[in-house]
Structures are given as C-alpha cells and as structure tokens.
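The chain below stands alone and is given in structure tokens; this is the form predicted alone.
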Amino acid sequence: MTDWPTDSADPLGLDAAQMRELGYWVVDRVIEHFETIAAQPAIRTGTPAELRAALGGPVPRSGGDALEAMRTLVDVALAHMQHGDHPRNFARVPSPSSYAGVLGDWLATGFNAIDASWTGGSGPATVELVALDWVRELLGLPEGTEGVTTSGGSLANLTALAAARAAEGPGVCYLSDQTHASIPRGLTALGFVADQVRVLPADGDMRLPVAALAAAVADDRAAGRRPGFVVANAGTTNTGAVDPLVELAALARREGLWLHVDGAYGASAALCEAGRRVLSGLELADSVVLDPHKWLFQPYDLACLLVARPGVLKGAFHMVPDYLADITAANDGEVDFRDRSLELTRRPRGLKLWLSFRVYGVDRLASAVARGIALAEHAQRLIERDEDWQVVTPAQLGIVTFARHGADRREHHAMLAGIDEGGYAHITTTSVGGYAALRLCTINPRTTECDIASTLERLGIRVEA
C-alpha cells in the first residue's frame, strides 16, 4: 500500500465544512439567478467611479471574509453587466446559458482540468472529441472530420483560416460585407495584404452573390494572384441571412477554393428541421464554425471549429518542444489538443457540451432552438400589425430588424433608452443596407410571447389588432 503523506501544511487550504458551506452558497445564488432572471434588469451598466468604490482599494494583506467577498462579487460585480440570459435580451446574439452547461463548467473548474495533451487529459480529451463527433453528425458534416473547442468565434474562425492557409498556401479570401467583423481583423492579424481580402458587396437578401463571386475570382486569376478561400455565412449576426451554401459549394470546387462557412451564430439551427432546410449545403464546407455559447444554450465561453479535411489542424500547429516530448500523443488515436490550435493550456471547453447532450438530449435541444425561430416570426407578425412601422428584413434564424417610418439611428436609439436605462429589455440599433433599423435576436427559450408584445408596446409599436 502506498504510504501517502498526511502531514499537509497547504497555506491556502480550508476545511471541508468551511468549502461545502461557501459551495452550497454560490450553488443557491446560481439557482436564485435562474429562478428569478426575468425580475432582474437585463442590463446595468456603472459608473468606473462607483465600482471602483466598491471593488477597488488598497491590495488586500490580509485575508478576510469569504462570505463577504462573495457577497460584493454577487451584489455588486455581477449585477452590473447585461444578462445573456435574460429573456427580454434581444441584443446582439444573446446567451441563454442553460444549468446543465453551468454544471458540467463547474466540474471542470472544480477538478482543474485541462485538455492539452492526452497523456495530462485522455478523459477530457474523450470528452472534447465525443462532444464534436455529435456536434459534427448533427450538422451533416463527413465522418473523419475533425474539431476544436476554442473562446469563440473570432478565435474559431482564425484557427481555420489559418490551417487553411498553411495547407493550401497563400491566396486571396473573399468575403462578403455582411461578413463578421472578426474576420477581416482575423485575416490581417495572419498577415493577409490588402490585394488578398476581397469584400463583395451583398445582395438584396444580404447574402454573398454567387455571380459576383465568380466574377471576382475570374478578375484575380487574370491578374496573376491565386484565389485562395471563400467564407460565407450561416446566419450572419446583423439580420439572420444565409448564403448560398450549395452554390457556393460548387464554385469553389470547380475553382479549387477552400469552403469555410461562419456558422458561428447560426449554424445550431441546422439541430432542428426549420433551421436544417435554410441551411442546406452546410455539409459541403470545408471547415465550419459554431459557437455553442450562443444557440446551444452553453455559458461563455464555447465555439467549435471543425475541418473536414483529417490532419489540417495538426499540420498546421504541431509542435513537440523538449519538455513536451514525455506527453506526446503515440498516434494511435490520441489526440493533443494543443497540435489542433494556438493554445497550449486549454480549458476542457468539451466537458459542459456533452454534459448538456447527455442531460437534454437533441430532441429537447432542438426544441428550444425551433422555439427561437418561431419567436423571431412571431415578432415581425406584430410589427406588422402597425403602419408606422416596417420590417426592413424578414425573420431569418431568430432574428428580425425593423424600423418607424422615417425614423433615423438617432431616433432610433433613443426609443431606446428608456427600456435599457429601466433594465426591462435590451435591444440594438443597427444598420442594413445603410438603412437606419431595429434587431431583435430572440434565440432563449425562456422568452415568450407576451416578452415580445411588452418590449415592441414600450418602443411604441401598436401590437393589437
């Protein structure tokens, strides 16, 4: 028998009472917080003076009271901040959390776990990789294909636009204006030049032209540059829109183009039958991105590349540096998760997703992004129903913008204020087309339809009949 050492002297140690007492508190303020979401105002924002008053001073020598601390963090820290999961947060793309997703991020952290390395990880490891086969079946994409956990989006997608790259070689990207802003700031971070990043303009619907496209890679080959990549949208975040997938996926094998789709907002539709037919050809991408932490009701943070070509990730991040060399993976079916992106120490991002797969199923999962969708459609029928207003773009995957008659971004925001300054709702302006509108993003489940009504009757919009 092993002859464990019992003599432990850990200056930061507390007792077991003392840690299930302070557990059990932050246990029953999370489930307060879920009870009690839509009392709460869905966004606070304050003052640096006031916060800094409350959270700030001098570097504390001493320790003091837990309880207290928590309480400040609770009372003060969280209470300012918008609420992803508020169920009148129809801003931007909201994240409607779910407590599952809650807990399987609390194992984790609770166990200090990482996932870098299969020997330091094989069981989060497992975890990731079941987790992003489901992920990967459930949007249709091949089998062999393989994945990344990252932050988000914006990570997620330059992870795939730089194993691409350094699998085909350089060439120019084409993206269309509708393209998320992350991206452009992600090709020049890899160093992309300006004659390498061409934005077309969308079309009506707001979606990438496929004619133009063509036209576009035509001009480039004429010029001696080499067309390289093309990213299109699954549910751009501004209005929902989704490009021509199946198109867009012939042009680029005719053109020899790497496919990556941005679905890092829309692409959890594909989880249900509404979102699967609007998201047809999805399964042709060469690399796609979703972002769990938005329409899979995970909390921050969560996005999943996966790359249908096997081994782009790793020939692009390998690296077997000395002190890594006793925990490189055998490659017999190990996998190191440091070898598939930038990050070396890597949270087991995985480990709330399959927690949330195995607690819910993807028959309720799917359910909850349906509702979503319908809330969308049912906003823009009562918009509708009021002649001074319009919906400049119809519901599209959980979002619908809209706007007064007349009204400009100033205008615009300022019916805003009241409703964000009281902490009833929260919603953005935006801009579409260059015309001035409204966004609603209604993918939480929790929201319902007397939520919409409330929130459309407070900015003025007649919802009766």
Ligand SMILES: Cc1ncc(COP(=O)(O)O)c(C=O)c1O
Contents of the next structure:
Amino acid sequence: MTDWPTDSADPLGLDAAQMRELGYWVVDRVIEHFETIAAQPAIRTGTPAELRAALGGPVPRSGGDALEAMRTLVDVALAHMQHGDHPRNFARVPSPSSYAGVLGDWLATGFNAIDASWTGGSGPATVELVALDWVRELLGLPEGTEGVTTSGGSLANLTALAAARAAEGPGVCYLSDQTHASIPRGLTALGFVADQVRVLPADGDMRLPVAALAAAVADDRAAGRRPGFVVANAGTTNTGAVDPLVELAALARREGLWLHVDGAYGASAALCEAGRRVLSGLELADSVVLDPHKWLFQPYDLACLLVARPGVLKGAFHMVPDYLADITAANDGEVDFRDRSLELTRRPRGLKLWLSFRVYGVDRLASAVARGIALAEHAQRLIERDEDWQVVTPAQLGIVTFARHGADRREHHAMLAGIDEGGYAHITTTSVGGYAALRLCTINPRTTECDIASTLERLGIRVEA
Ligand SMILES: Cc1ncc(COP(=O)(O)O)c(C=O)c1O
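Previous: the form predicted alone; requested now: the form predicted together with the ligand:
First the chain shown before, then all remaining chains and molecules of the complex.
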C-alpha cells in the first residue's frame, strides 16, 4: 500500500459500510434467484401501465433509500422478464448462466475495468487473450488465430464480415435461408447491396446445399460479379442444423471465398464428443463466432469472434486519434483490443469466461454441454411415443422441433396457453420448411428429465411408455 492520502467520504453519499451491507443484500438476492428459479415463472411480462406506475415518476431531485430502490428493482423490474436460466425455459436460445460467470462480471464491474488498450488494461487484456485462446484451442482452430469479444452474436458476426470485406474487398456473400436474421441485417448495415447477398434455400435437412452454392458462385462469375464470402451455420437457431462445413470449406478454398461460420448458438458443442462429431470442419473456417452467453453458462453479454487470418482484425479496425497517441506509442506490439472491433471503450468481458474455465474446468463444462444435447434426444424419444405427434426435425445440438399431426401455427400456439399460464415453462412455435411446429431448446444442464416430460404433457403429449 502507498501512503498516498485517501478520503473515503463519497461525494455522492454512499459510504463503504453501506456498500458492504447493500452488496451482501445483492449477493443474497442473486443466490436466492438461483436457488428458487425452478419454482418461479419462466417468463412474466408486465403492462406498460403497471411497470411505469412502480418504476416511473419525476426525476428524483434528492436521493432516497437505497435498499427500497433495490427492492423495487428486484421485485418489479427483474421479476418481469424471461429467465434465460430457468430450467423450463426452452424458448429461442436460453442463457443458463452460472455462479462463476456472475462473479467474473461482478469483479469487472466493481473495479470498473476497461479493456481498450494494452497500456490502460494490460491485465484484463491478457485475461481476454488467454480466454479467447482457450476457446480457439477447444474449437481446433489454428494457432495464431486472433479474437475479440463483443456483446453478442449479432455484433460478432457483423464484426467478422466487416473485417473479411476490409481484407478481401467487395464481393457477393452467400448464406442459406436458415441463417440468423441478424446476418442479412448486418450485411445491409455494412453496405452490401441486393445483388451482393445471395440467400439460398436450405435443403430438406435445413442445411446449405453445396451444389446450389457452387452453381450460384458460377452464375455470379459468369455475370461479372465477384464471389467473396460464405456464411455457414454451426447450429441454426431454428433447428440446430449444421451446414456441411468440410465440403463448404473445400469449395471456399477452391473458389477463394472467405468462410465465416456462425456458431453463436452451436459452436460450444465442440467441447464435448457428441458435438465435435457434428461440427467437424469448424476448424477450417476463416472466422467463427461462439456465444458463451448462450451455451457456455455465462450471463449476458458475451460473444467470441475468432479470425484465423492474423492481422485482419487490426487491418479493419485500427485507429489512433491524437489523444490516444501516447498510449499507443507506449505499446510494444501488444494487443490493443480497441483495434479489433468497432468498440473503443469496452468492458472486460473476458474476465467471466476466464474465471469459469478456471473454476469449473473444461471437463465439467463439456459434460454440462453434453447434457443439453442428451436432453433434446430424450424429448424426441418421449414425443415419438404419442402417435398423434411427429418429430419435424430430430434432436440436433440441443434443439428438437415437433408438431401435432395436422395442426397449424394458430393451433400450436393455442396449445402453449396451459404452459405459459403462470409461467410454468416457456416455449415457442416456429415454422420449419413451411410446416408449423413447436420447438424446444434444452441447453440448461439444470433441466431435469421430469421438467421435459411435464412440459410435454402440458402440451397434450402422452409421454408414458
Ligand atoms: C445462430 C445465431 N446467430 C446469431 C444470433 C444473434 O446473437 P445475439 O442475440 O447474441 O446478438 C443468434 C441468437 O439467437 C443465433 O442463434
């Protein structure tokens, strides 16, 4: 400790003793949340009027009671939301957060850590570099691959495509109609015009058809356009389908295309044996996105982008405004994360991921991921017992879609009433190749077989053997 003068009086009016008391209160509420979540609604949505009545009002001119305000946040604001970590939240992509991830985020926030420049955040930057490299190794990408974290898959995919285009120049981008909607949106934001975006119909297995892609590339060349990029899916959001990555990588290499793999949802499955089999070829990509806030047990928000071509991220995003020249000059070839995406000020998202690897270890994380895959297979087996129902797409990477024979989307939607009521579980309808279906995403390792069976029963499925 230095003997520099300290003055702990807080000009804003909360002192250390109060912070300690309030902080412990927060810890207790969060543990209570984790402990009681299964008995709480999976989702609860308020009306604007009731929420405004509790949370709105005029600008508070003078301060009030901290604990009372925090109670309002817990009891009102945080009670009206979808709980991504609820064991019966099977909708969209859940977010089964975990203690180590929460602790890492708390430390990052408490220390107000920043991870923008090496000089200003060498510790957090090293943590992010190390965590990204662990992810790289687990995905089998080559050494020298560079990465960056972003807020989520949408931004990570956009960052990848911006960097790829900066490296390769303008070109046509190919994707299937099962690609996440944020990617065409990102392409538009990046200035790709209509004839630079080719959305190809997926095949019967909801995968990008390689022959159709090859034909589209040939057509574009014949028409004088320059094919540039392929976006492949490593686990589509709708069905968990994985595009034929090995064949796509071979085609991309032959045609000189950048292969980007959106594994925001599914790439985490590469941690376990069952997932690795399905994801073969992922390691051949030029860039890959993986969202730990989806299937690596991290609280929002955290996505990882890995780019196998060194220097490409810096080539796209490097900047040195005058006021940052000193901090840049002090850097001796180390990584300034502000040079790897569009963010300058950035929270150190690597801390929670690093801590989770250190606390849990890959083996535990891998078996938690494997459980998510197995739970969807279990759900499929239960659905198959009732001849009034059919599996629309088989369990793939933790997602199964299914339908009652002859039911349309409206009827499927009506079946959700018994489940949504009281928030017992949360699931959604979807459409697969034009067919109405229901969909379960089962990546929460705390979900029990009983949670699955009781949810299916409430939909009207006879699950008994
Ligand atoms: C495959 C895939 N890509 C991208 C995204 C977008 O990710 P985010 O919501 O983190 O921006 C999602 C979200 O569910 C996804 O499933």
